[in-house]
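Next up: just one chain, as C-alpha cells, the form predicted on its own.
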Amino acid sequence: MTDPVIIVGASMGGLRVAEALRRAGYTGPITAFGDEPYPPYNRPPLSKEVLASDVSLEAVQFPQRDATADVNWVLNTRIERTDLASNSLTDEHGHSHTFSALIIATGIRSKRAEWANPVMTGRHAVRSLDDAIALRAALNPGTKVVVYGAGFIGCETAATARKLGCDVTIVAPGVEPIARYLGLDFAQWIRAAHDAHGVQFRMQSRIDNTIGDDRITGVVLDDGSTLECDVLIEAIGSIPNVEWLAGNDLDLSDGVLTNTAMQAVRTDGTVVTNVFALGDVARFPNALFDDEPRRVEHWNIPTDTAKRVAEVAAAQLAGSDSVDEIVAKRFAPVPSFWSDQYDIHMLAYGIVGLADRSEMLHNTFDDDEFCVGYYRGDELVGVCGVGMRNVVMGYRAKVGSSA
C-alpha cells in the first residue's frame, strides 16, 4: 500500500492543505497529525471577539467538507522526531510512521519571559484554544491586567480586557503600541484610542520579574517601579515549532527555509523535494517582493501556501511531466491582516513592515476614518486602513507596483 501524505499540523493550514490535496487530484492516503486535542480551528479571532464572549471550540471550529472526510485526524499526539532518510516520524507514543511526502503545517508558539520569579499561575499567552478559556475564565470585572507587550496581539487583548471591565496597563518597550508594524503617525492614532478607553501605557520599559508566591500579585519593572496585577498577558513574540526536525541538516534558523515551490532546503541550499512548509512556520521568497525568504504571520498565509504545496506535491505523487514547469512558477501570494480593537477595524495587504516611508491615501474629515499607504522607494509594498475597507480593498492589486 502507498504510504501516506503525511501533515504535521492539524490546525488551518493543515486543513487547507489537505482540501487542496483532494482538489487537486490526490486520491491516496492522508494522515494529519496535531498536539490538540481539537480539529482544526481558527486562531486569530482568539484574541478578539471570541475572547470577548464565552470561548469554545463550537466558536472557531472549521467546518469539515466531504472532501477530506477520509483524512486520518490524529489528535492529541505530538510528533518527536523526524528521520528525513527513512521517510519517517516518530511520535510521542514511540510509534513510527512513514511517508510518501511530509508537509510542515506546525505553525508558531507564543514566546514566553523569562524571570527569577518561578510563578505561573495569572501567567497567560494566547496562542491556543486552551490559552483562550483560560484567560476568559480570568477577564472578570474590576481585574488588574498587565500585557506585557503592545503588537496586534497584546493592543486586542488590551482593548477585550477594557471590553470587559478589567484595569488595563500595557508595558512595552517601543516608543508607541504597533509603531513597528505600522509607522509612528498610525501608532499615535491607536494609542489615542487605547487611552480615551481607559488603557494606561508604560512605554519603553520592560519587565525586570514578577511579584508573587503562589500566583502573580505585580510586576517589577525595569526603573525599579511596581505594578499590582492580578493577570498578566505576555504577547512578546513567537518561536517556530521546528525542534522535532532537527538532526536532517534542513535550514531551520528560522522557521522552515524553502523555495517558491515551498520545498524545504537543506543547509547547503539543495532542496528536499517531497518535504513541504506552508504557514507560519515557512520561511520563503515572495517574487511579489523581492526574492529574500521571508516569514509572514498573516491570516491568509496558510491557505495560500497550502495551495501552492498541494500543487506541487500532487503532481509529483503522480508522476506527472509537468512537474519542473508547475515548481518552477511565480508564486506572489499578497500577504493579508485584520485587527479589531474596540470599534476600530483595521485591515491589511502586502508587507508594511518592508516600508521605508508612508503617506495617507484617503481619510475623512475627521480622521474616524483613513487609508495609509506604505512604499519602499517607489514601489508600494503595503496597505492599512481603518475602516474605509473598500478603498483599502481596492490597493490589493497594486501591491508590488510602484507608484
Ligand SMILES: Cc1cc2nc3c(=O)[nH]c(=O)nc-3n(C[C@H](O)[C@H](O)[C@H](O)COP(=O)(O)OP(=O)(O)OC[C@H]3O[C@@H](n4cnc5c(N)ncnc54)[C@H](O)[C@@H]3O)c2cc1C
The other form holds:
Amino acid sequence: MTDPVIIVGASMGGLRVAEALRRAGYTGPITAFGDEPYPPYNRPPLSKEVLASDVSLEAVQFPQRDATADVNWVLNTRIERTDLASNSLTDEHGHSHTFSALIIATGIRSKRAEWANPVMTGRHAVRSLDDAIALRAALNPGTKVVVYGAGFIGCETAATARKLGCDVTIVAPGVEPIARYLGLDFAQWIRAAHDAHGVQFRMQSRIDNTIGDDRITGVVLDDGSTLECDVLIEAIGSIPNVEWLAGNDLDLSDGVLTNTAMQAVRTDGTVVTNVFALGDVARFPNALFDDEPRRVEHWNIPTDTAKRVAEVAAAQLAGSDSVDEIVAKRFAPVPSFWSDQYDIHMLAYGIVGLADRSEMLHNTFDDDEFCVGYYRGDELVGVCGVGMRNVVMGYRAKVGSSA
Ligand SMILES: Cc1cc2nc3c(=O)[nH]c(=O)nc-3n(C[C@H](O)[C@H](O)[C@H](O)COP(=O)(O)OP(=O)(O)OC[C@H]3O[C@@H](n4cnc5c(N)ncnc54)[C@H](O)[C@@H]3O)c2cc1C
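Alright, leaving the form predicted on its own aside, put up the form predicted in complex with this ligand.
Full complex below, order starting with the chain above.
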C-alpha cells in the first residue's frame, strides 16, 4: 500500500494543503495530525469579535469540503519526533507512521515571559481556542487587565477587553504601539484611538515580575513601580513549533527554511525534496521582494503556500516529467493582513517592515480614514490603510514594483 502524505498541524494551513492536494489531482491517502482537540478553525476572531461574545468552536470552525472528506484527521495527537532518513515520524503515544511526503504546518505558539514569581493563575496568552475560552471567562466589567506587548494581538485584545468593560493598561518596551511595524506617525494615531477609549499606556517599560501567591494580583515594572491586575495577557511574540523536527539537519534557525518550492532546506543548503513547510512556520524567499527567506505570520500565507506545496508535491507523487519546471516557477504571493480594533478596520498588503520610509497616499492622520504607502527606495513594499478598503486593495497589484 502507498504511504500517505502526512500533514503535521491540523489548522488552517493543514486544511488548505489537503484541499489543494486534491485540486492538484492527488488522489492517494492523506493523514493530518493535530495536537489540538478541534478540527481546523480560524484564529483571527480569537482576539476580536469572538472574544467579545461567543467563544466556541461553532463560531470559528472552517467548513470542510467534500474533496477532503476522506482525509484521515488524527486530532489530540502530538508528533514528537521525525526521522527523515526513514521517512517516518513518531507520535506522543509511541506509534510510528511512514509517509511518502511530509508537510510541516505546525505554525507558532505564544512566547511566554519567565518571571521569578511562579504564579500562573490569571496569566493568559491568545493563540488557541482554549486560550480564548479561558481568557473570555476572566474578562468581566471592572476586571483589571494588564496587556504585556503592544503589537497587533496586544492592541486587539486590549480593545476587546475595553469593549467588555475591563480597566486596561498596556505595558510595552516600544515607544508607541505597533510602531516597529507601522512607523511612528501611524503608531501615534493608533495610540490616540486607544487613549480615546480609555486604555492606559506604560510604554518604554518592561515587566520584571508578577505579584500574587495563588493568583496574580499585580505586576512590577522595571522602574520599580507596580500595577494592580486580575488578568495579565502576554502578547510578546511567538515561537515556531519545530522541536519535533530536531536531529534531521534541517535549518530550523527561525521556523523551517524552505526554497521557493516550499521544500525544506538542510543546514548544508541541500533540499529535502519530499518534505515541505507552509504557513506561519515556514521561512521562504518571496520573489516579490528579494531572495531573503522570511517567515510571514499573515492569514493569506497558509493558503498561498499550501497551493504552492500542493502543485509541487502532486507532480512529484505522480512522477510527472514537469516537476523540475514546476519547482523552478516564480513564487511571489502578496502577503495581506487586517486588524480590527474598536471601529477601526485596518488592511495591509506586502511587508511594510521592509520599508525605509513611508508616505501618506490618501487623506491625512487627521482623518478617520487614510492610506499609507511603505517604500524601500522607490519600491512599494507595502501599503496599509484605515478604512478606504477599495483604495487599499487597489495597491495590492503594485506591491513589489517601483513607484
Ligand atoms: C489571536 C490571533 C489573531 C490573529 N489575527 C490575524 C489578523 O487579524 N489578520 C491576519 O492576517 N492574521 C491574523 N492572525 C494570524 C493567522 O491566524 C495565522 O497566520 C494562521 O493561523 C497561521 O496558520 P498555520 O496553519 O500556519 O498555523 P497555526 O494556525 O498556528 O496551526 C498550527 C497547528 O499545528 C499544531 N501543532 C503544533 N505542533 C504540533 C505537533 N508537534 N504535532 C501536531 N500538531 C502540532 C498547533 O497546535 C496548531 O493547531 C492571528 C492569529 C492569532 C493567534
